[in-house]
Each structure stands twice: as structure tokens, then as C-alpha cells.
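Single chain ahead, written as C-alpha cells, the form predicted on its own.
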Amino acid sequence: MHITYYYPWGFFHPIRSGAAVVADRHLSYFRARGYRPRVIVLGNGTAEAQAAFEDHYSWVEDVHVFPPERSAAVQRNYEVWDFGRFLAAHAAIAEVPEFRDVLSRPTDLVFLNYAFSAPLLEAVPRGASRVLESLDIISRQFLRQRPSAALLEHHLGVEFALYQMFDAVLMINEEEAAFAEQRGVTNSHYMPRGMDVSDALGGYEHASGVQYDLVFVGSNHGPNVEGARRFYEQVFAPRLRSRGMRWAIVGSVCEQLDFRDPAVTMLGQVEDLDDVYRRTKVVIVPLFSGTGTSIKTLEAMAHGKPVVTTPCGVRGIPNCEEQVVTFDFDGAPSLVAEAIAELCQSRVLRESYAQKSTAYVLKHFGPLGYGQRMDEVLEPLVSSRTGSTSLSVVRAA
């Protein structure tokens, strides 16, 4: 069972976004099923970076960078958050000598991240087997500036006729999927993320004491951005600092914040983010637009940490209310306030969160459902490729 598998967004290892999230996820079930996919990567970085993702993803058949700059189409298109832009450029990859090679060779299984990366299908074997997570209908990502109901019908259009050339189309946020099956998608499959809460059991905080009261983990897109500006704004500068509250910020979203406090650390990017989350009492989820799942809320739950977020915070994580502190930060940043400060002072109210949260993930989002659920999923086009009737006589392939 060969697999080519791509994804758009540089090294997702080590993960440092929420789309790295669900990478490392894809690529974890097919280790496990004994498949050792051909990695393509469009992106820059360093050798060193590169050379750290190779180590870790070492059990791959190979892995193949494709810098944008190596095409001067490439480029000029990927640099602008448009839609059409980022089709054309995937259209431009598909014509360079180099990468058309790779996507064309023998494959039983192409599996290509996010609906814009569909034009790379002109490369792919005939007869292979075609996968697309959507990761979230990303049309609304790219008007997030209240556009005209034409322009987003126009949009969703032209997303939703590109899930067609796919044979399963994985959405890992439930509404979302039965609006694509409304709006007459027939290959949509809701796969909610598999999450691993083996982190958190046994420690929900470091023995030897925390350091931060607060963390907001995120990469530098706009939501971010906004969602810790308004944060510190609203909420942190008027009413917790006064309480000697130490918030710590992590990720690339710390590039594009120009408020500087004495008690906010700016941590960047981190190697070991699970000791960060060990060493917070509190996670902010201050999100007000996005779409998809919110993976940062699900990784805060899976590492017991309790969370204060939006209504945006917990898209795609359903009734979670005795999970999740959820406030309009907007019209009630005074309550949000009394309850991060609330769970801040009181340690068994956080133990009581962490103890609810990793439950939840386990039910709900758990690694043994999700595994099961895209066996489900990819079983059929398995089958009609290796002639076997079950994923577990190709495991050990």
C-alpha cells in the first residue's frame, strides 16, 4: 500500500499549530497500520528544521521539500491570502518539472491537506485512491472580513465542486460536514480529532511549582492576533494585573504582538510545550473567528488544563459546558476575569477541570475512536486497491 501524502504548511514537526496537530495525527495512524507514506512539504525552512523533521518522521518511505521561491508562480501566488491565489499556485507546483515528478509516481493513495491544494490532482496517477482533509471550510478563512452573501456563495461554491474530485473529503467539525452534505456533498466523512491525553494523567502541574497563571498558545494567524490583543486589552491590562497575574504567550503569534507588559513573557516558540502547560494553571482560548474544530482548546483539555475561552473556543466541541468556562469576553470581560481568577486561586477547582476535560477527550476524541473511524473511512478504497477486505491483513505491510 504506497501513500503520498502532502501537506502545505512547511515542517509540522515540532507542532506548532493546530493543522500541525492534525498532520502528526494522519501520520501517527498510518505508522500504526504499518503504511509508510512518500511525505511532500510545501514550505520554508531551516536545514536544521528540516533535518529534525526528517529524524522524527525516519520511518517514512521518504520526504520531499518544495521551498515557494524555487517558482517564481509559486511564489508570487502563495504569498497573498486569497483563495484563487492559493489555487493557482497549486496549479503552478503541479507544472514544475521536479514536484510533478514525485506527485506522479505509482501510488495507491493520495491524501493532499486543504481544498485549495486540489490542482495538484492533474499529476496523481489515474486510478489512485484520493483523500482530502478539509480541516475546515476554509472559504470562510479567507473572507473573514464580513463579506458580501455573494462572494462567500461564490466562494463556497467553488470549495464545495473541489471536494467532488476527491473519493472521501474528512471534516473534523460535525456542522460543518452536515452543511457540506446539505449543500449536495456526498463524499464528506466528520472525522473529530484523535487526541492523546497519556501527557496529562499522573501530573496535571508540576511538583516543584508553576510559573505562569495564564498561557494562550498560537501560531501568528489574524484570529490569534486579534484574540490576545483584545485579551490583553480588554481583560488582562484592567483586571488581572492589578492581581499580580503572570500570563505567558506561545507560538509564532508572539511575532506580531507590539504590546509589551512586564507581566507577559513572550516564550515564542517552545521545544517542550507540554512542560509549559504543565507549568500554567490556566488556558486562554480568546478566539472570536475561526472555523473548523478549535484544536488549541481540545490540546489545553487533553492536558487536563482548564480552559476560558469564546464561544468560537469550543467550535466543533460539543456540549462541553461542564468541561469549558465560556464567556462573550466582549460583553462580559469582568466575569472572565473573576472566573480565570477564580481558578487561578483554587487548586482543586482546576484538578476538578483537568479530571472532567481528559474524560471528555477520551470519550469524545479519543485515539482508539479515531483510528477506528478512518479504518472506516479509508477501508473501501483500500480494498478496491490491495483486493483485501480489512485494513488489519495490510498492516504489517
Second form
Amino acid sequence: MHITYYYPWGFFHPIRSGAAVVADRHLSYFRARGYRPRVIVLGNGTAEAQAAFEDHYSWVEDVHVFPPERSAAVQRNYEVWDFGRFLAAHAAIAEVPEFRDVLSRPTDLVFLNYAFSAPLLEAVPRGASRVLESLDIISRQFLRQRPSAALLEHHLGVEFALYQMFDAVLMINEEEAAFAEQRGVTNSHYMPRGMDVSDALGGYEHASGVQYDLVFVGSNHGPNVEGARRFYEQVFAPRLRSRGMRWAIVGSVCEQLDFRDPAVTMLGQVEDLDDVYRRTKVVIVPLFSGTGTSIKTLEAMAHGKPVVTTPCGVRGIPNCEEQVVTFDFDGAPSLVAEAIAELCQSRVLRESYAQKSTAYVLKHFGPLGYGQRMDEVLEPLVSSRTGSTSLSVVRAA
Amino acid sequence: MLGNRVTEPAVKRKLVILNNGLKDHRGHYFETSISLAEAARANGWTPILATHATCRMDMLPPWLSVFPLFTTDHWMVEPPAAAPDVAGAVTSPYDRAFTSFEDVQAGRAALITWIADRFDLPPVEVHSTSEATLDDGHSAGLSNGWRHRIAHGACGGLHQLRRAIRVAQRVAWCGERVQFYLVPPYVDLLLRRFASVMTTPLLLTIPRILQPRFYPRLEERLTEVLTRDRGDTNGSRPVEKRAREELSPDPATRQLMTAARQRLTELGIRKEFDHAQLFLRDLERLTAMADIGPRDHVLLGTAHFRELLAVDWFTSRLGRERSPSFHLEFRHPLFCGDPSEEAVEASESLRLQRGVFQLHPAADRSQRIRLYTDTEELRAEYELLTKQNFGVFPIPFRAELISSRSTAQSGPLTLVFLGDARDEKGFHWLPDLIERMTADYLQPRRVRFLLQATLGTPAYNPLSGPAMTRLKQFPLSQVELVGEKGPLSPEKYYELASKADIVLLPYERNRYRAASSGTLAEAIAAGRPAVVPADSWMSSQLAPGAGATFQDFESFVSAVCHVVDHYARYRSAAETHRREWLKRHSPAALVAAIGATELEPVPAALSAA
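The form predicted in complex with its partner chain is what I want next, because the block you gave corresponds to the form predicted on its own; please supply it.
Full assembly next; the chain just shown is listed first.
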């Protein structure tokens, strides 16, 4: 079976974002089922980065990289953080001859990420099954904080209409999947992230290298930038720095921050995130807006790290009160600081959280359950095309 | 094109429930809107609710698509609300390609065409230097106007000022700590007392620009300037802006609008024209943003002639092929007494209303507008006055939320008053009624009163306020007041209605001669006897023996007592009648009536008498 897989944020290895975690999980699933997808990524990268990516995914059929600047129309629209513009960018991508050529090659299954990539369907062959990994209700994320209800409704209407163009829409957040269904989306499937429990479990006391008390991992996405700033202003600077705490920030979020504080280390993009987690005591997830599931919280839990976060930071992670420390950062910054200090000081407490959180991840978001759910969604699509239950045949083998 | 689908996608019509007066739970607007939306959804429509811009969103169900776009309400007492920021979305329906999503799915149209119908995408050749980046999360299209530059610079300056103030606050904190530890406690105490006394006068001398508590408001205003410069009418003065602009680029529509402006100005009600213009703008936005097309229907459940004018202009310009079907329901009575030509001639108000209705073209050019009332009596009034054809719609409500109440019960009968406490609803009669019933009914615990006490605007209800004061003096075991603090939530309202054994409607007969009553509709559907004004629509709806009528206060008291004395008989008749009522009046019946119009042409205007 031929699969075309599209990812819009550049190379998803090394993993630097929640979306990359999801994409990596998709590819792992396909690999486990014996498929070799054709991978298409939109974005820029150095030759070294591309080589590293292709090396990591050497088992796929091929990798195609499309830099946005290849087309003025694509670049012009892709640089603007706007739902309509991103849709227009992808419509323009589908018109670029070399890209259209790749998209239109024979394929059985087209697998796209994010609703704004729907215009790419214009170029895919007729008859191919179409699956969308929605990740979040992304249209909401394009709106600034506190958008008007009318504009939000407009964006939701467009996104839910686009879902109808797919045979199946995967949603990582159970509440959002239910919401979409209430709004008339009949092809959505709640697909919780399959996560591995990492070998960075615990390990702080034995880790070598520079150690940190806190770490925050995030892309340069607006909510991440805002969250880091607010945490710094309200909690870290006035209440934790004086206790000698050290805070590491990982990811492209560093590009948007200017703390200039010796107690804060901007690590930027790192090759080995597991190693950073290993050298850190506590993970903070100071998010105040966002949709979908907080992958970074799940990731931290999977690494056996205690997490201190906001109510927004546990979205899509139900009933995790015993596994994650949740506070209203705005309303009680002193309490947040005290909780963090307590966790940093108590190894026993950290290990307790480590055991509870990894057990939670295995139970609710483990890779086994993920694979079974993906089979349930994809098998009807595959069998309708190939006339056999290809997935189960491979699995049995 | 996408054409990949073996079967044609199912076409779902949209039913837009437009109520620009809907802001909260008050009145029946909320209940009727939700009940209609539920019925539409159950019958295969896609319901959309369009409300006032300030409508509370938290009270609305998540499954319902809601557009709080309308800046004017029914009453025009308050200034128009600020238009919500909708930058980035297409807000004008006139230039759309009207590509349906079904056509996209079936491969008959390109997705990008549909996208361009929904989003305000800049022309390919325009290169803007002020496009937003991932950093600030702002949508594109900011212009380089001078207001934008000043506002942008001011925002930057504000941040610098905030930073400086934070530094000053830290210095002050250090100083306070030094004082605490190094200054003798007595002196410290004196200094603190002095500071607390001087704080207020000091604040009055410090410019507000230096007081951080004003920064959120300042930033909000600056942001409003930024968004206003996008060229939309989002802002505080759309009417003046429209006045400076040509009324409409379409000659026929411009003619209609010019005639309306002139006529309404002559009649001394120019304000109605201004509000009609605002309604038109908001209607245009709704149609574009909700992707409403010729297969869809728009119901204005509480319409006035100003909305009719706006709909005329809208459909005139948009044209028959692209307009949705509009159903305007007029629910306010026109005549104080029996309707007649003589009454029209004798009333300046009625002649004025006839004059404005004449602005509605006798031949509806778009053939997309139908007019209705909700009672036969009201239809007769409107047809007499306007010489237009009106239909009659069923009354929608959610009676299933009123729980059944056994007739075989112990304890006093509960007499209930529901709805806002207004003079026209006879709220001021209640204290006297209660006093008259005290000896023979209240004290022997044969009855008790449960009254919704949500007071209407005092200026328009001068009698209800004092009545409320009197009611509060009765013992709680005899008279219970509910909802004094504000409109009842739907749950509380139906909880109250469910407790009723008898529903009291001491309404002013002249005001309610022809008008419907949602409260009565609910009472009949729940099988509860009611006491209503005689010779009114309400009395015509009561089945024989299912309630009692009155002509004045004395007969009102007598009617209530009679129903109490023969309650079992009244209750039995009311319960028998409810099934018949429900066959005619329900949300599903109204939705079906709207759908049935697709098979009928728009009726022509009545010939002149």
C-alpha cells in the first residue's frame, strides 16, 4: 500500500514540538505495519538537518522537502499567522509543478497534518483515501487572545467544513473530538497520542553535565512565548531566583525571549531532549491558551518528570490530578513557587510523581492502545481499496 | 478540482434564527431560539443563531453555531454596541462567488474559490509591508495609516513606561524593607499611617498614564484604533461613515434607501433609518461569515419595520438567485382597541407606521421576503394597516421541560406569575389580589403564591416597583418571590413553572388583545389552568373549562377564586386540551412551516381597500 504523508513544520526529527511527537508516532505506526510512506515536509533546513532527518527515517520510501520560498505566493502567505493565509499558501503549494507532481503520484492513502493543509487534496489522485491528523482545532490558534465570538465561530465553521473533505479526522483531544461531533462532524475519531515511557525516567541524581531545577520546552508559538514570559515575571524572577534555582528553556521559543538572566539558560534547539530531561528536576508548562492536547505535558510525564502547570496545560489529559501539579499561575504565583521549591527539594516527592505519571501515560496513552485505535480507523479505509484487511495481515505476520 | 466522491454530498439547509434582542435569559427570546434550533437540528437543518453583539455566550449550548454580530436591539434605548472585531473574514456578501461547499466536495468548484469567499485574502499583486509574523499572532492586513503608526508607537511607549514603573516599584519595595528593619517601630508606624492618609490625594495628583491600573483600558483602546484602521466599519461611528459614503452602489437599492431616508426624516424618525443601516451592515456580515446562501432561511422572530427595510435593501442588492429566504415575524400589537380604518385615521402613530410600511415595495423584487405574525388577530391588524399579506406561524416553546404535577396532592395550590414584572402584565394587581384572598384562601392554607419578581425598567413600569415593595411584606409561607436579582436561568424558570397549579396572567387587555403570550402557551402545553384577560387572543386559546377570564380587577379576583374553588374540574379540562394544542404549536411545527414555503411563491401584496 502506498502512503503519502505531509507535515507542514519542517523536519520533525529531532523532535522539537508536540506536533513532531505526533508525526514521529505516525511514522512509527506505519513502520510497525510494514509500510514505507512517501514523506513530504514543508519548510527550510540546512543540508545537515535534512541529512539527519533522512538518516533517521531511512526506511521510508522517499523524502521530499519543499521550501516555501520556492514560490512567492506560498512564501507570502505562509509567513502570515492567519488561517485564511495558511489555506491560501497550501492552495498555492498544490499549484507548484514539482510539488504537484509529487502529490499526484499514485497513492492509496493521503495523510495530512492540520486542517489548513486541506487544499493539497486538489492535487492528490482520485480515489485515494484521505486522513487528516487535526492535532488541535487549529483555526482557534490563529486568533489572538480573546477574539470576538463571531470571528471564532467563522473560523470553526471553516475548519469543520474542511473536515468533511476527509474520510477520517483524527483528534488528539477527547473533548475537542466530542465538540466536533456536536457540531455535525461525523468522521472524527478521538486518537490519544501513543507515547513511550522514556529511559530518562528519574535519573537526575545520576545525570552528568549541567543540571537544572526547571525546564520548559516549547516552540516559538504565541502561547508558549506568552507563558514563558508570564512565568518569568510572576513566579521565577520574584520568587525562585533568590532561592538559587536554575531554569533551562528549550526550543525555538528562545528566539522570542529576552530575559538576560544568568539563572535562565536558553538552550534553544537541542539534539537530545531526553538528556535535558534527565538533567532536570521539574518540568514547568506555563500555558494560558491553546487547543488540542498538551503534548509537552504528556511528554514530561512520559519522561518521569514532575510537572507543574496551569489548567490549560492539562487539556486533553483527563483525571490527572494526582499525577500533575496544577495551579492558577496568575492568581497564586506564591503557591506555584512554593510547590516548585518543594518538588526541587524532595527527591522522594519527585520519585513519587515519576511513578504515578509514567503509569498514567502507559495506561491512557501507551503505544499499544494507540496502534489498536489506528488500526480500527484505517482498516476500513484500506480494505475498501485493497479488498483485504491489509493491516491485520501485516500485524499477524 | 477535488471530485473524488462517488456519491453527491448531502445538502443541508441552514436555518438562521436571528434575534438581535437576545442578550441574556430575559424574556422568551432565549427559550424560543434554543427550542427552534433544537427542532431544526432534529429535522435535518443546520441551525445558526444570530444575536446581539453583547449576548452572553456561556448560556448557549456548545452544539449551536452562534454569531453575536448585531449591534442594535429591538428597543433602541441604548446606543448601538461596538461592532465585534471580525477582521480577516469576508464581511460583504455582494462580491462573493457563492461557491457552495457541496460543489467543492463534488468537484464542481475549486476549494480556493470557497476559501476566498470566506477569508479576506489580499490580491496576489498587493505586497504589504506590515504583515504580521508568528511572533505577535496578529492577522494580516494592517494598513500603514497614520492612526496605526501612532497607536503602534504608543503601545511601545506604554511598555517602556510599564517597565520603568516596575523598576520604581522594586526600589520602593527596597525602601520599605529598609524602613521596616532600620527605623524605630513607632516612627515606622507613624510613617505608614501618614502614607495611608496621603495615598488617595496623591493618586489624584498622579496622571492616569502613570497608574498601571488604567493600562488594560488604554491598551484596549489603542488596539481598537489598530483594528479600526483595517478599513472595516468596526468602530464607534459606522453611521457617520456610511452617511459620507454612497448609500449603495446598486442604483435600485440606492433608490430604495434614499426614499426611506427621506421619508423617515420627514416623519421625524430618522433614527429608525440609522438603525436600519446598522442592521443592514450586520446582516451583510452575518450572511458572509456564516456562508448563507439561496438554499437557506433566515427567521426574524421579533421583527420591526426597520429590519424589514434593511432586508429589502439587502435582497434588492444581492438579488433573488443569491438571497436566502427571509421570514419576518411581527409580534407587537398595533391597535389599542378593535382594528379599523377609522382607528388608523384617528391615530398619528398608526398613520406613521402605515407610512413606513409603505416603503416596503408592493412587489418584492427579490421574492425572498415573507411576513408573518403569530396570531390570527395580529395578522388582521397588520394586513389592515399595511395592505401586505401576512401568514401566521405556530408558537415555539419547550414545554417538555415543565414537569408534570399530580392533581392529587396535599398542601396548598400554588398560584404562579411568570415573566418580567411589568405594568402591562398587571404585576401591580398582585398585592391587592393577595390581600383579598388572605382571609379565605391564604390563612386556611388553601393557596400560596409563587411570583417571578424580575422587575422591568422602572421608568417604563412605575406601578410595578411599589407593588414589589408591598409583596415583600407578606409572609414567606404565603408569598414567595423569585428572580429579584435578575432574569432567571432556563433551569430556574422551568423549575418555577413546574410548581404551578394555576398560572396567573393579569395582563392589560388592550395591550394583549391580539398579542400572543409565551407564558400562556407554556401553561396550556403543560396542562395547567390559567386566568387571562377576556376578549383577547389568550382567552380564545383556552379550551372551555380550562381557565377563566376577567374584564377588570374585581372580575380578576373572582376568576382566580373560582378556579381555586373548582380546581379539579379546571385541571382536568386543561390536561385534555393540551394534546390538541401541541399538535398545532411546537418548535417542530414552526420549522416545518418554514420549510413548506419552499414549495410556495411569495404572496403578492393585498389589493388596496
